[in-house]
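Below sits a lone chain in structure tokens, taken as the form predicted alone.
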Amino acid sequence: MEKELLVYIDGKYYPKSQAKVSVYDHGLLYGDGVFEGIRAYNGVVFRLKEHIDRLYRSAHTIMLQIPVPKEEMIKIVLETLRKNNLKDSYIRLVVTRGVGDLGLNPKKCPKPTIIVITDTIALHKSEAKEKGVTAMLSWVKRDPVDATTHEIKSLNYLNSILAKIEANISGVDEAICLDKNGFICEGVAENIFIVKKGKIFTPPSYTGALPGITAEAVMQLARKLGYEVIEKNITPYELFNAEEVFFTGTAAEIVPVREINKRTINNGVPGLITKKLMDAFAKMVQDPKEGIPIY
């Protein structure tokens, strides 16, 4: 029998089947918390630090105190994936308000929960980054950044999830969501950028969008290979007439899309770019220098 999962919380391993959280946790009852999703690869994780700082960012932002530093932080989901006996996983760092009572107010919660889960992730089927993937605009739109801007990593996904559903019910793959002024902002979990005569664009992030640690790796690799690339807002009709379109995220990667809203991007293939992008992150995710060793 194959041997479960451990799963870290507060200072104490489960196993999957026994890792659970209080009822009355703020992150279940109001989705009061932060998290980030990481990636390991082939024994290094890749961009721990970034991704730990940006959890502390998103949750300084919400005033969620983490009671533990970040190198402490670090060694819990460097400790955890040794446990796990895992080179190569999909991890989810979890930080709630704690445990509190029916009522809203972050005052009753005395403890941050503390959880970290190392396993495996599938967004899309495996062809996904030979042919690309289909999407569509939704009607749901990004929370602005003076509202529960989606800059903060946090629990409450609602407004992505809506948008899945949306795609869902259209027999479409991905859902693309835009600001209120009607500018592209980002998939429901991924960064989006598109090529227009060899340079590359994407959406600033003072539309709401994540600043992603994927986004922010493939726009390093990018200009390493000579490419421009730029923020700036970006119309549904500069995204249906782009010569090529991609998503980024840690558990996407890089994924192209081939069709939006029934407009064919690039005929239909992934384009000479995105693929040489996803060639160059293939080759910078197994680069010990580009994270932590677990060992």
Ligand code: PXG
Second form
Amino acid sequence: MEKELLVYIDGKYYPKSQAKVSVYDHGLLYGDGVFEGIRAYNGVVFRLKEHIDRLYRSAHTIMLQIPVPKEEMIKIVLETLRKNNLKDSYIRLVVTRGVGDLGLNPKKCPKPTIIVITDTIALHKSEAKEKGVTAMLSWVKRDPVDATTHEIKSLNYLNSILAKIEANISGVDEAICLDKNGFICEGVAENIFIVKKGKIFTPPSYTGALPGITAEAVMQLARKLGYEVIEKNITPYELFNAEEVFFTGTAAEIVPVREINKRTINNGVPGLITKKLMDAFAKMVQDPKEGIPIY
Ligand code: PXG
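Having gone through the form predicted alone, I am curious about the other one (the form predicted in complex with the named molecule); can you provide its structure?
Let's see the whole complex now, leading with the same chain.
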């Protein structure tokens, strides 16, 4: 039998089938917690420091005191990967408010729960990357910046899940959320970019989008390749008429969008700039300088 993956919970390692948290954990009861989705490529954890920084910013915003310093958290992630002999991996780092009673007051939770899941990830190129995906604008507005904003990578993902359900029942691959003013915000777990007259545009974080680590890397790559990248409000009209549209995210990497609400983008094929960025990104993630080595 294949050996079970080990999961880190609060200083101990448990086989996947026995990796459990209390039903009194406020991460479960109230979605009170923060997380990161991270990837390792060929023995290097891509932009791990940036992910850890973002985790601590999310925690700081919700006044969750992570009980270990950042350097220790990096060590925990690397150690979990080593325990599982992983070189290419999907890493899920979760810090919940911890165990409390059946009231939402976080004061009742003395100790946050730290969970590190490192699992395998399929690396082969999917059809989505070659042909592009279909998407729709969802009726579900992104949580506003003066509420449970997605700038915080919290355990509250119902906003994204509602949008994803709409995509599922409509038979398209992905959903795109608008902000409360009607501007384009982001995909359910991806940032969004459009190309217009050779320039690249993406919504600013004040639409309530997560400041994506892949998006940041892609903006750096695009500028290096000589493209202008501009953060500005994007209307649905601009999206429908864009020359190219693509998503970025840790899980998605870069994915071209070929159709939105039945409007074809770029004749339904991935655009040139999108493809250039996909190639550059595929090289970037293999660069040891872009992350922290596991071994
Ligand atoms: N927006 C939102 C709302 C996200 O959740 C992104 C943008 C892209 O950010 P990064 O930093 O990944 O480029 C995300 C990322 C999962 C999973 O398992 C979710 C994300 C990333 C990885 C895994 O659901 N969300």
